[in-house]
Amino acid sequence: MNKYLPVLKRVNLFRGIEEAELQSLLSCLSAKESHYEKGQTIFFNGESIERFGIVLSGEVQIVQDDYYGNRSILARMDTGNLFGESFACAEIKTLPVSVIATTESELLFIDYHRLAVPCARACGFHCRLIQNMLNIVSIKNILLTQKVEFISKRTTREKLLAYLSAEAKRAGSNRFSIPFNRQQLADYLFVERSAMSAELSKLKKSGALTFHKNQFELLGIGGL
């Protein structure tokens, strides 16, 4: 665990907690480290969870598959981010999504009940942890609202432009990279990959943007 302390120091859940205190805190939270291979399922749709995870290295995606096997990517979490905390906190009996490792990943799992209820020693960390958790959940709700804005657009073109514009704003530059390949981007925006690829080609030909793999550059509004 010591080699991941620099990562844990940057995790928002532990904001305001000194590195020297982290080891005893993790013990108090009954934290357990686990390794997952690429493509391995971490949480299955339909199960009940009492632990949430922190990505120490690698990446995971929260996905939802419909009856016909069509997949939608609801969110992605890379190093330092939490996943499953909302479902664990809400004590959902049947998980409506699955969580999958999209790369080889090291994950840390924390018992939600250990976080929410002070231990017998009444560690002073718990108030800070709960405040930090509320902040994390609130920020994710804001990001979810933003995604709803993307997918509520009527056309594939509008969804693409809304998403890419938001990514450019987040990067602070008209040149930026996105965390998805083409299929993942289509799954994230809830569109057909072929239709999305066609729209990207049209936008490129019109001079609105250029791209190579997951690298994009917005060129202006002339072709929009």
Second form
Number of protein chains: 2
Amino acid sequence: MNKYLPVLKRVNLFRGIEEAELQSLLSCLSAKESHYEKGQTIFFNGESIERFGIVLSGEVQIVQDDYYGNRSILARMDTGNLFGESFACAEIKTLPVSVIATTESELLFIDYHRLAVPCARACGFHCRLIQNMLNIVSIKNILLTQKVEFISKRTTREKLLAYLSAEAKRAGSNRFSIPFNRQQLADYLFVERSAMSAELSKLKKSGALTFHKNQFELLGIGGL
Amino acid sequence: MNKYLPVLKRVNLFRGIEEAELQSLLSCLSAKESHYEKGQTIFFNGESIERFGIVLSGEVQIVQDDYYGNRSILARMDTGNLFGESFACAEIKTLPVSVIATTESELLFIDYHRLAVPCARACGFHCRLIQNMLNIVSIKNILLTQKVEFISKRTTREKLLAYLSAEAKRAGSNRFSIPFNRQQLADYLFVERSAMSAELSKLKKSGALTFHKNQFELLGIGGL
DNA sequence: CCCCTTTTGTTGGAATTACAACAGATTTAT
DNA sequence: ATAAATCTGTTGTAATTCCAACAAAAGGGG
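Would you generate the structure of this protein in the form predicted together with a further copy of the same chain, following the form predicted on its own above?
Entire complex below, previous chain first.
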């Protein structure tokens, strides 16, 4: 666990908590580290969870699979980010999503009840942790709202442009990488892969953008 | 404000707080009541907010309008529910949505900072309020996740059936009302109104469901 | 280096959705 | 009560997306 202390001290959940206190806090919370292989399912749709996870290394995706095998990616979480915290905090009985390890990953699990109902020793941290958690879930809601904005667009082209514009803004540059391959990007935008690929090629041909694999460059709005 | 005490004591934010304390707590929080006419905009896309709202009576919708005038409804909030809390809690600078009064409404506004940083007198409630708020935003996250599930469906028919099935489940009956007219339902599912109307008629003709205005009855899966 | 697998892009046809227009039904205003 | 406004459903056409198939490109393993 010492190996991941540099990661953990930058996790928003532990903001305001001294590094010297982190280890004993994690021990008090009975935090448990686990290893997952690429492709392994961490949480299954339909189950009830009490723990949320923190990504120490690797990446996980929050997904929904429909009856026909279409996959919808809701979000991806990489190092330092939490997943499943809303479901654990809300104490729901039936998880509406699955969580999948996209790459080999090390994850830290914490039982939400231990966070919410602290022992007397950790009482000084209780409010801090809950307030940090409130900040995290609020930001998650905003990210999900942005995601909804992408998919509210009525054509595949608009969805692509909305998403890619936001990524350029996030990167602070017109050249940037995205964390998805083509199938994953289609699953994130809820469209069909090859049709999206065709749209990307049209956008490239029109001069609006250029790309190779997951590297993109926006070339201005001249082509729109 | 006394008029709305019965509403307020059932608001989840105030769970665990005695009715006798509510009034002084609201005073301490400098809660402010406001009246809005039908159609009035409460929060504007792009602005920065520090207050969140509670619906005392009426209804508000969280919406996004695109360049072409298409409206996307993210959520609706009726009596007793909060809106804007994630944005206020996360302290964002630019609101990505607008909030509109769908009907004539009475709303109560609270400054998030007053909630988070209490005076010495209210210190006993600080943790309680933050924890209640965490529960609220977590549930909001789950509702938004469910909304994403509706719109992840790849055809208008599937979107309709996903939404209507969830409403039947929520109502505990195959006969139920929905809180949207046709245009609003289309805006909620991100589809075009008349195409959706045509799909509803096909579903009725196939025997899957029947409806009149916002009254629906699911007739089993025989018609699918 | 070669072979196999996976990813990406392309293409034509089928399916679905958007659009515009309009008629009928319902609600609102005078 | 009547007229005006709004909502809902229908229809034909245009536009877009999905699907299946396949070729080309890229990546991985022996």
